[in-house]
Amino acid sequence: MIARFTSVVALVAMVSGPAPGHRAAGGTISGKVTYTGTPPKARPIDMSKEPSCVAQHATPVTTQDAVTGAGNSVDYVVVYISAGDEGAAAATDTVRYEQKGCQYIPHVAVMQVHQPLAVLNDDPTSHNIHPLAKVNAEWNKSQPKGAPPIHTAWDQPEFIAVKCNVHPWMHGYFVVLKTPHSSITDSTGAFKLEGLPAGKYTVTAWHERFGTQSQEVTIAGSETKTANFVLTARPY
């Protein structure tokens, strides 16, 4: 498994809901995402062309597009309300997307439509961030060492692959949603959606390699419902 950085923890806390002890009013949907089948093996990433990035990693870095764990858990799955809470106002907190050690941190960043996004370069080398948007406007910007953050926002919901044209091993995702209710699974595959008013919801789990799965959940009052997902993994 790949070590997490502090910024990842902060972002996951932001998109997953309030900290323990400060539970939002309303209902909760929680569960786990696991897989069936054979997931691809994590491959080592050759960063030798960028020694300054190699020096930042005590152990070799591996790919993050299919990170799995004990009990067939799946990491980096975005679980969100895809229907049932339309019309929510955009969050005003700024989502941080960092380039550090020639990696995108976090690998998957979740944000709402029109929510501020700041892309930072923490490396002693230049990067070129290229979100491959199809619904939103595509752009491609260079960010040299010490350059100020790139500030932007997205106008439409979309799952946007991100790459660096300078370092071809750098891959990540911007997940742009209408809903404020979303979560990214951790290393145990767990997620939690809190603060849901009473109603019927469609809960969707999305993974960049293992696909998408949805189910209906009805919340009454402040109850907690369980929604588990089993995605199909393929080796290639």
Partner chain sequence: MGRLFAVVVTAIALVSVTLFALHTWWLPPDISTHGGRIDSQLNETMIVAGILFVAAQLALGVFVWRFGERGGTRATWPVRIFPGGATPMVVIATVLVGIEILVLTLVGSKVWASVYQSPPPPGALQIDVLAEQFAFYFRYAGADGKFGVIHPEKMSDADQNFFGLDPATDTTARDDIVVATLVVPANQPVALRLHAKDVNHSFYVREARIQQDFVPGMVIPLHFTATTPGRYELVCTQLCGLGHYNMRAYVEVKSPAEFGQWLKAQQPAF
Contents of the next structure:
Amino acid sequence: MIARFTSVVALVAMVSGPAPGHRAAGGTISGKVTYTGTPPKARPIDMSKEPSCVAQHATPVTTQDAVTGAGNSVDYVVVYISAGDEGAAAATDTVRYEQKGCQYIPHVAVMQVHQPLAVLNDDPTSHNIHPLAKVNAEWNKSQPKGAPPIHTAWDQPEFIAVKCNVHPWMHGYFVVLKTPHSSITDSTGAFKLEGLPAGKYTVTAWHERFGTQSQEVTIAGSETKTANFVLTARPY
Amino acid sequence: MGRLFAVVVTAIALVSVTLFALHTWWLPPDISTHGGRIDSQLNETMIVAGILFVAAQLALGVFVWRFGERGGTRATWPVRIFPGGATPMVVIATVLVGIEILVLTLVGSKVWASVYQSPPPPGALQIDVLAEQFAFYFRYAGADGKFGVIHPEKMSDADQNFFGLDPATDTTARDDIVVATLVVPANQPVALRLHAKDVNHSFYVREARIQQDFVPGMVIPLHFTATTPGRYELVCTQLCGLGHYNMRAYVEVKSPAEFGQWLKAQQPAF
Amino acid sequence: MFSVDHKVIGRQYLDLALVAVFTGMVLSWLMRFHLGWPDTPIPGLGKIAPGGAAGGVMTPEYYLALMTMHGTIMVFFVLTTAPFAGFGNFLLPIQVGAEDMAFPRINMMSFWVTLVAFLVLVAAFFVGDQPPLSGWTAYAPLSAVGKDAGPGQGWGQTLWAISIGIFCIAQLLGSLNFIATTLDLRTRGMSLARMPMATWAWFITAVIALVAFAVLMPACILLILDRVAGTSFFIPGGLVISDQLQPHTGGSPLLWQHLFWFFGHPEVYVAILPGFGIVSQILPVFARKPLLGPKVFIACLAAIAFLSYTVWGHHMFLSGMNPFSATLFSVPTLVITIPAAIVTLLWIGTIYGARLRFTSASLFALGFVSVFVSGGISGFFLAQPSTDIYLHGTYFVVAHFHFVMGVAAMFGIFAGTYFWFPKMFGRMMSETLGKWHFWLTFIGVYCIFMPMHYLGLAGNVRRYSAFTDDYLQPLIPLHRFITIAALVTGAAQLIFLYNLIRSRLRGPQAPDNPWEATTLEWSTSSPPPHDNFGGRRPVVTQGPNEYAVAGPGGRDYIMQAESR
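How about the form predicted in complex with its partner chain, since we already have the form predicted alone?
Full complex below, order starting with the chain above.
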């Protein structure tokens, strides 16, 4: 039982970044991200040029740049501490970014500066990974089928769009942050930042199409505070 | 050594020509209205070139066999000059090759002109083709019959706005249909406009006997008529970067009725 | 090392070409292996190129880089340097009876500049993210827009453009020297009509090269400016690469193609015309009879040289240029086959009635005729816009140009090497090894390049790093056959390399005129003294073609500096 629990924690840590040590104590900020306005339609992705990827999807795949749910919730919003936790311990575990069925899994990957990043190709075809970095050094490299993972890391905080030129519909993000405290909203728009020592924080929500919002939250001890964000959506 | 050379040259010539003649590896069947003339031009060239090839290799082989020294002893037969000297060579080459050139040019120019120097037939279906690293996208005008204006600054793969449309202000763009498979009706001419988004690409459909480069900064017209329903490959033949080998799309030729149904079932781009 | 002696410079050019040709060959081995077995790791490659071939399986961009480097190295640093600059430098002054080139210092400079160009190109393997991958034709805007367009478009492509620009300078210097030497330094009695065929070929090649490289050099400068100085000669406005709108406007991609092919097509003749000359000089020696129609031959060379400037558009039938001009460019392209056919018939006619001797040199000269015919014939298909619609961009083109300018020119180089090695180094090469080398190479090149015609007819597109689609996969067995043939034929070149090295060190002493030839280089010692003729300039009384005649001492030939 304990072993199983540990592995679940490790898995969560792998996906969301912060090391297990951080959630032992401290305060929590949780909340929900919603939108006002009209979001763009989720559009079907036409993968017909790559039959090996078409075969991996039973139902048509749609775009992930503006995924919304019931109650105007917004998926794939990165909520993180943008000020107030300077000096927090850095995460050292490896962030995995997979190419599967000609999609990026996860669509948005959050990592810390210098945190190890592994890019994997699970497809029976060749991809090229092209992070369109502006602050960091841009790179562009093919990963043939069966090729070993590409191990890398980023030097500067940046929101980096990732694309595959071989499959132009493939689109994702590397979100490189200074903080170990971050969370990605789920399909209900919910997020949770845990293990925060007492202090005054700026919490920022970032979405690739709906923009950025910040608010200040003060944590006194082992309490849970709520911070909700309402982003503005436009149809085009 | 001379006999060996003659045998090897002859064998090479005969094996090569046989594999051409047997069509062991050959063009896929033509599915276009103009392709038959390209094929017959190719066949005619193949016959003439084959004859010239075999004749030249055999002449080389025969002369080397006949006039080569044997067994390490110095030849003592009298040296002879080719009858007539260089003149027959000049005459043969000029007349034979000259006539061939004349015929090929006269016939070939017509074939070329029918595709590349004539406007598309009236009533041709207009389709926009966009080539980018490393995919093709196709645009049909949609219900209003009008194409939205292309704005390079709006082009975004991330937004699936491959053609750079501006649906916020350009109402003609909203119903444009953008797909990744080129679907065309059989026996109806299609007129393509080729747009390159980034670098040079090329439009090559083997079965339709059609090829044309995309050039950035130019919109290049191209028209053809497919005859046989089926699924064919469109591939890029102009080196465009790392994914060049995987830059393709499929061409689906459908009966006019099926094509109409397909077009109706398509969602507008926005 | 820094010698101004044209003989030393000629040998330096040939040594450079030897290094380059084996480099290019190894690159082609790697490519061919990958095409036959795309998922099989190549042992050791992962260590040599961890970025390009992690685990030994090369990435598509690394394949294209190998292809680009193979083409660039072979065309510029082998097919231009060896038959033209290498043999031409060593032999042209001797054949006209001169002590050296007209401008020995410029001549020395042209070699060292060529070497710098080669080093700059090879540096692209080690500098930046990746070697260039735009092909030897470096079509803009792919080659011009910089790193947004993908790997290899950073430092690699810039170094490529710099290297070729430098190379052009070297060739311009070399060509001027060839022309001046031929026109001004001929010895007494060496009228133009008495010049050996090889000298004629090098002279006419120099004229072609002078105009061709004079166009490529500014084109490279413009390309470099587009890449590093933000100009837009070859880049139009409104380009979006990887979702990045490019800050360029107003350029023309077709301008690069026109400039490149205005150089590029004459360059084909720069590679092959020296081979014409070498073969036309070697065949009569071993046929023991004069070349059929030497004046016709020279006229054909001149006609080819002129026509070579009128045909460049045949590379661009489908490029988007005005389709009317395709017909216009097609006609001279087909017409140029007339002088080429005449020359071929002259060679075959020369063999008629001969007492043909079989040496490594004569076998390669005969092989040259065979492969040149094979390569030339396929030109008929590509010269016509109508058939080019289908065959453009396929392996048919690869087969065509490899036969006609690659293999044929290499056969000219091999023939020249076996023929002149005794004169260059004073030692004979092994004929046994030479003949093995010939047979394996001759059969091998047909096994490699003839099937590429079939691939092209089947619609196999070139410059693909793998054949992943359903249509091309059935052709992979034929690719494997070609790969095996390429590996074997490549290995046969090691026989040549061994023969070169061994003969240079301990080959038997060469007499002054081992082949009983007539031209002036055979009148001097092997190797020739520093001033070529030991202080006395030869006086020419004969043409180069005096075979099957009653010569002095019962010989069947009269040397050019002998009196009858």
